[in-house]
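Next comes just one chain, in structure tokens: the form predicted on its own.
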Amino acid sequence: MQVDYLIIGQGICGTFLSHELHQAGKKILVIDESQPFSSTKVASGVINPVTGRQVSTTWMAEELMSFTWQAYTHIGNTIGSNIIQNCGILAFPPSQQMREAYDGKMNDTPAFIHPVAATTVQEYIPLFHFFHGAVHIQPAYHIDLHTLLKGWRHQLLTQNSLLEESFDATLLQLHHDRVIYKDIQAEKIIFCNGTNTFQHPLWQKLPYSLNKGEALIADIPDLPPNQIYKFGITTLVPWYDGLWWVGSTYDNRFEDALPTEIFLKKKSAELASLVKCPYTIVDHIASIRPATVERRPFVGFHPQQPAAGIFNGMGTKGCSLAPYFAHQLAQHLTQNTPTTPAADVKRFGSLLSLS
């Protein structure tokens, strides 16, 4: 079997690569083993446009936030669903010192915090407990990560692009301007998998790191669903089935991939001083993602094996830079034009060189 392009893992990179790809005519086949606890299925699924204690606007935040609006209604219109809302976020801020954080980043430009009004304020009290009124942040957008893979993976099983087994890389055989892997060859391999990218030698001298994320899913039938709400560290997302995304952490101590009772009664303790509507928790979730040490993705091609590329390490913002980065290594690839030069993996040229 001959294909332009052999694309490994079909979370949100995969997806989006194999997606801006194909949309260029290239023939592509993607290698993936359906997880349903990957770190994309287990994401919270928003696109906010601030974050940490200081408010800061995030890497790109203005570009992103047009880009990603258009790449997502692209590929939803493609597999047939609407799988991005622009639904924003109310926070509630959980001191007197992170208000002021928000009051001070209302007159940025461009501003993505704003007042809310006092009567709307009032209309909340009865479902939450909060001390120093909320303010919202918008554009702010949420994803339906799930109807998102499994409309695509839907697609390439049509068009005979998806090869649905685990990867094994010991198979693969790494030329200068080809790569073999099985029956299967292909000018260039990208490997968008995730955790085990990292385990490949010639991604291991990257300076990544995992985290684990748990989150608990929540019924709360009272609550309105057109809101992401925030409170701190601890964000409600309107999930599936009526339920509510309830997380989340970043632990980089973790002994295994497994939900945990520290996180499950922390958690719940803090969902309790929260809500005052009835609410039943229904399950734990968890999952490991790779993040870079910089916050910065791994995007383009390895110095020593130029048939071997990486899409990976997007963190806990994956959401907003996978499909803006899929569109520049696609077009990296279809038309030579240079990726970002933060993100290119050949920044760690010198790293890379000792594999």
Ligand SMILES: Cc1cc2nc3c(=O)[nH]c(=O)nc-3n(C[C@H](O)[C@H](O)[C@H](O)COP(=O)(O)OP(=O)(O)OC[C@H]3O[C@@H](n4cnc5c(N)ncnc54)[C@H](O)[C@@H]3O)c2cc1C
The other form holds:
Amino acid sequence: MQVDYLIIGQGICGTFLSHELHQAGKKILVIDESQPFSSTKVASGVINPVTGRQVSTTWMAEELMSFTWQAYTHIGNTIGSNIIQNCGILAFPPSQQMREAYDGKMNDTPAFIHPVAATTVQEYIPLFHFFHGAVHIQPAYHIDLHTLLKGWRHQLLTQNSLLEESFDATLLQLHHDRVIYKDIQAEKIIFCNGTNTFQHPLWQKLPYSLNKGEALIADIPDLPPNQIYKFGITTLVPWYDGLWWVGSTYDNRFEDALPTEIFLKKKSAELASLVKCPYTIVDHIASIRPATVERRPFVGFHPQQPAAGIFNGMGTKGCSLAPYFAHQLAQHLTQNTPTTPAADVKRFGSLLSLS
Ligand SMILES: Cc1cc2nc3c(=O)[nH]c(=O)nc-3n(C[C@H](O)[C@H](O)[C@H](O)COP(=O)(O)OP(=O)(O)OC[C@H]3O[C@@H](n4cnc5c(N)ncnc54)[C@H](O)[C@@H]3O)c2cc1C
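Hand over the structure of the form predicted together with this ligand; the form predicted on its own is what we had up.
The next block holds the full complex; its first chain is the one shown before.
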């Protein structure tokens, strides 16, 4: 079988990259083993333009907010589902200091923080314990990641462009101008296989910094849906079947990718201190984020092996970064346009060239 591009992994990175290249008229083949707890499957799917105690605007927020809206609407049309919602985030500052940080950002341009009417705040008194009012983060998007993955996977299968199996790196033959894998020949291979990418000798030297995150899944029937609720680092996000995703953590030190007893105890206690209405915890999930030391993605080709590419390192921001940089990488491949220098893996050219 002869294809233009062989893509390993169909998380959010492989999904958007294969979609972009397919739209550009390229022949692609995706290999994905469908890990049940991949980062994309465990993620809450929030695109929040502000972050941290200083309520700073995230990297490239303005550009990414408008780009992602269009990108998800477009891929949603391709798979026949609406997968993006501008539901905003109702943020309850956990301290007076945080309240002041939010208030201080209300007059910024662009304005992502807005006041909440006193009558709206009152409506939440029977539902939550909170002491410093609420603010609204808007726009903020919620992505239906499971529908996206399933919908695009179905399209790939229909186009005979998906192999549902584990990629075995020992069978890969890399040449300067092509790659061979089993009976497949491709112009290039692009590694989109999340944390596993960094086990490959080509990419091991990159400064990645894997980061584990866990979440509880709770049934909170009285909570108004179609809204994200934020209490410091704890966020309540609409999940599937009317349930709520409650997370998360950012652990650089972890033994494995499994849910931990420590998180279960800590988050359960936190939930009890936040939520006044009845709820039940029904599940507990965990995954590892493919994060990087600099918190910028790895996009582009290996300096010594130009037929091998990487599209990875989205960290905590896969939902906003993957669509934008998939478009850039596809344009680079089809029109030779440059990649944003802060994301281009070329910045680690000397590290990658060390033998
Ligand atoms: C708890 C948690 C919450 C998060 N919340 C958010 C959020 O709200 N917003 C946000 O923007 N980001 C969030 N993230 C981060 C986001 O999930 C990641 O940035 C993103 O999903 C990474 O996508 P990926 O495609 O690189 O990797 P993955 O999603 O891990 O996909 C990799 C794919 O490769 C496949 N694969 C791996 N190895 C092989 C192999 N050898 N052969 C074949 N296939 C293989 C897997 O099956 C998988 O489908 C969260 C992450 C976690 C853990």
